[in-house]
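In structure tokens, the next block holds one chain alone, the form predicted on its own.
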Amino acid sequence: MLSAQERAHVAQVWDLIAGHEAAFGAELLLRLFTVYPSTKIYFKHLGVCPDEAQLLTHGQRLLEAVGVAVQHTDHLRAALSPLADLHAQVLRVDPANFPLLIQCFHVMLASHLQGEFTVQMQAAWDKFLTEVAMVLTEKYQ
């Protein structure tokens, strides 16, 4: 669970991508498939070599899947119910992948943010978005 700190530094965040998650979704994509290509075995509907319309379509889906996460931090479970489902039981997602995703999205907020995205934030990032990762895994049988 997120401390007061922690959530201000997580919104503090969000408010600078807010606006911006297609952008920021496709570049988060781009990086994982380049420095982990065996996630694109979940993405085969983007094809082989995924243009930039549909990396911007996926990429704004996923960044705007965190901002449901941001607004409900203290209801993740069940903000985050149907896309767990779909993970878990449709796109059947191996949860090795979300710590990738993870480290990809520290990456992208600390190479935009620079000297704006402190330890403290990405301390309080890492511990959201796991949080937001056990979430989805949840539901994996």
Contents of the next structure:
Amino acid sequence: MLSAQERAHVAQVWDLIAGHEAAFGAELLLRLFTVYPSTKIYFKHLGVCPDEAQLLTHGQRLLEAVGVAVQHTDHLRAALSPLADLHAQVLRVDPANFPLLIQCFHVMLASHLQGEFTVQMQAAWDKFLTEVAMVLTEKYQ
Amino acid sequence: MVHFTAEEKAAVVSLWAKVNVELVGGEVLGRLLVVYPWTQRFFDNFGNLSSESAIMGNPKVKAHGKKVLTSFGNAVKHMDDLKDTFAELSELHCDKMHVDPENFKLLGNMILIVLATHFSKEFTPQVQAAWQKLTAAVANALAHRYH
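Moving on from the form predicted on its own, please list the structure of the form predicted together with its partner chain.
All chains and molecules follow, beginning with the one already shown.
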């Protein structure tokens, strides 16, 4: 559960991303695939070397889902239930991969926000994304 | 042995030359202690770690952060020989400090995040990948002598 201040930090970070989900999503995926190449196995449909258009499309989908989570930090389980089903039954992304995506998210935010990516912001965002990952993998077993 | 390409070495070395070790070291260790509070278990004698501002301003945290990052500079100089370079430190972390090697990965991740705040667009996916490879290799080297 996020405190009021943590929710405020999450909203503050989201202000940067809202309206630019495609660009941020594409950068996130590019960082993920470059730094952790094994994650590409979950995106075989994007080809060996996904082009910018594919990254933008899929990146937008990913970040729009994060946006849903941001709007529903108080009831993540309900809001993300269909996505949790999808991950458990169809995508079956090994849970070990979520921390890799989260790390890339932090690096991306840090590179855009620089000094404004304060330690409190990082802590709140980390807690939030970790909760999202937990909800998405909760129906796995 | 981990093999770094010429490009990876160049990415690491050129960025490292611009790093303020004292400043970045303090930030890295401070962020580790705030974002992953259980890591504070190794620093009982560091005084006030009761709040985020206490941690980030704590002089012992800053000093130790500088020490840790200075040691990391040694990794940058010996990227082809990390296991030997960190053999003694590995034994120290196991026998004297009893640090769970998982923490080396957490610290490595923190180094990348702080570097990204400082270097911004220069911290491209390729640069991030090179640094990720280095911090992972250092983490392995530090864990190598555990028994």
